[in-house]
2 protein chains.
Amino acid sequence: MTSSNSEAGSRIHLNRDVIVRCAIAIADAEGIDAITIRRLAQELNVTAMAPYRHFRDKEDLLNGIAEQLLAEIDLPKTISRTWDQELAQVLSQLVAALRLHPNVAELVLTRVLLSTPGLSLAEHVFKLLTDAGFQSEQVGQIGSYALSSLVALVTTQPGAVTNPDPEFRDALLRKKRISLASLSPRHYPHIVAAADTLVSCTDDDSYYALGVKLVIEGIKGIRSDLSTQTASICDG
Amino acid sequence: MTSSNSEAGSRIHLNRDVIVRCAIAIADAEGIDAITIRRLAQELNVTAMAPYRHFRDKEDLLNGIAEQLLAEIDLPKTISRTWDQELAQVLSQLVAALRLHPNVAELVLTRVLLSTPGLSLAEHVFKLLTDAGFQSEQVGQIGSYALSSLVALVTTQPGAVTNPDPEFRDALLRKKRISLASLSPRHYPHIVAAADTLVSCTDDDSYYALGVKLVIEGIKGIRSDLSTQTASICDG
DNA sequence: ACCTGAACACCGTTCAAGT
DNA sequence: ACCTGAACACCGTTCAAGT
């Protein structure tokens, strides 16, 4: 991480957006607790208080950076298909955007609602619950609920060591796993046995697939409940 | 959180459970980040460096935390229902203990499995999965979707300030119900009309009931699928 | 065995200046 | 308009002592 920036020279004009991926990318190497504003100054090659130019505190910092992981997401404009089809799509767009940087994911968790990028993504969300018949309240809760589990899933990735190097990373996910293969099997056989999935997935794309399959068919069962109180509506 | 542990005197013995117990009040009364290692000293009527005798170091402290969270539940020992009914309030027995304490929960999304109650909980709920008919890699993964998405839930808790006084706290709620109510209803008609459930809901039961329920019915959308593809297993 | 006390290298953030 | 520099009140954590 001592990155092209740190070069003595290399004095971009410094912007929010520049602090932010400069933040993100220390991040991505070193872990989320390797971001602190005097570390960011000194990586951009500027003193410890010139960052305050361009964000109120370090709580308007790590807003910029959810906002800048969910302005990764470009929403599909097709509108061609059924609402499941859709909100799978745009629910695997957001995950798609996390896991670029999971090191900093968590921070979307809270967050998806103070950014014009978490906005459109939420009303999209929103659109399409309603779309499949929900009420407004029910929007309001099923969409939140859909949003912070994926956010989640991301979060606590199998694997998502912070990454100081390849190496050091392997051994620390070995270490981990031998610890839950060595549990007592009298006590705790089901973990022992799905130790190896716990700690990495074999296939982390069919992993996150099934998360979103998951929301999908939570919203699809609740709705066949609905369905048998109201009118049914016309399937998308 | 000037509490009795702070009165001259009160030299209760020091150890792990006193000082997670305290962390936990302060976080409830001023938020996670007024949890320091000195802070805690102080609280205790102790030393800085006291606190040191019982945690190699502060990420030790919050796992103890998030330890204490999980130590909550109780297992339910009733085998007589259905796995999905078993599922269910297993999951509603986390949701209420992380619940307890919401400043703190989200300490437990990454830290399920390296504490007894903790283990003990995913033991459980893979317990119950496996009867539902999985295998042991969709175990590992469906389970821990399952908990991770309800730890989620609590975290994003609508309505979980920190709660510095409860007069305080009715202000921030309504400032952001505000925010929200008053964006462009031409952009973001949808999150203008969930504003007020999004804020704080109008009955908290019902909506983590709801989130349970989500998590349930996405497992036996899946699960469905299994079934058309292996032979069927008994239900129950 | 358990706690103290001083010290170190860091933080976020303020304020008053510089250019 | 944008950055600097010094300062303040706080952190987590070390090390060597005390009792």
Contents of the next structure:
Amino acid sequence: MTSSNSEAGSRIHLNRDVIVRCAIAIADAEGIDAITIRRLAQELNVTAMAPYRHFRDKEDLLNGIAEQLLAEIDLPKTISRTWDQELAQVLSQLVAALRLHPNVAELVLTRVLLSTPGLSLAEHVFKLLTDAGFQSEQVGQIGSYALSSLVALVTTQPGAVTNPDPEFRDALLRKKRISLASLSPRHYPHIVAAADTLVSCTDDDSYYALGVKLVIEGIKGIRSDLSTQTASICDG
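Now that the form predicted together with a further copy of the same chain has been shown, please provide the structure of the form predicted on its own.
Here we give the lone chain, stripped of any partners or molecules.
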């Protein structure tokens, strides 16, 4: 195929969605640093300039990847349960979307408010926190903390390795296991006891469910403390 034919083909078939999905596939296999405009052009069999018709630069492309991840969350049109039940459901969907592509999960941290799906997610979460009784400043802080916690839950999952080579992964986990096993059980008995859990996640679903629950229960605890403080002031 000549360059002109390739260029013509890209005009007909290439779009933002195709480019983003290709970029995510590259990141899934090799990590986020492997994503370049040139690499995308090669993978898509188009000219080096073709992707620039849809994305200004790599930063714009990364924004598109974050938008795609956030678009996977199906926000309810109406709220029919308690605020904490609704919030748990939304955060669980966020985790489900991120854990499919852990190598690019961190992108959403600074890009939630840069796309319509992200803005919709933030608005929904903030409404639920407002319904729970938090003030605007608290809503922003708690919402940001919850997002950061869940992204970290995905990007730091025990046993997760960016390199897709199974031999590399096994060698890395063996090294970590040996390192923990070499610790003195006298001085670090609890770390040694938890070594297997620290090295590799034995049940992914339970790991993520617990992470979401910890966030929700933490928010409920803060709400309870604030309610107690308010009641004390009123009684005084």
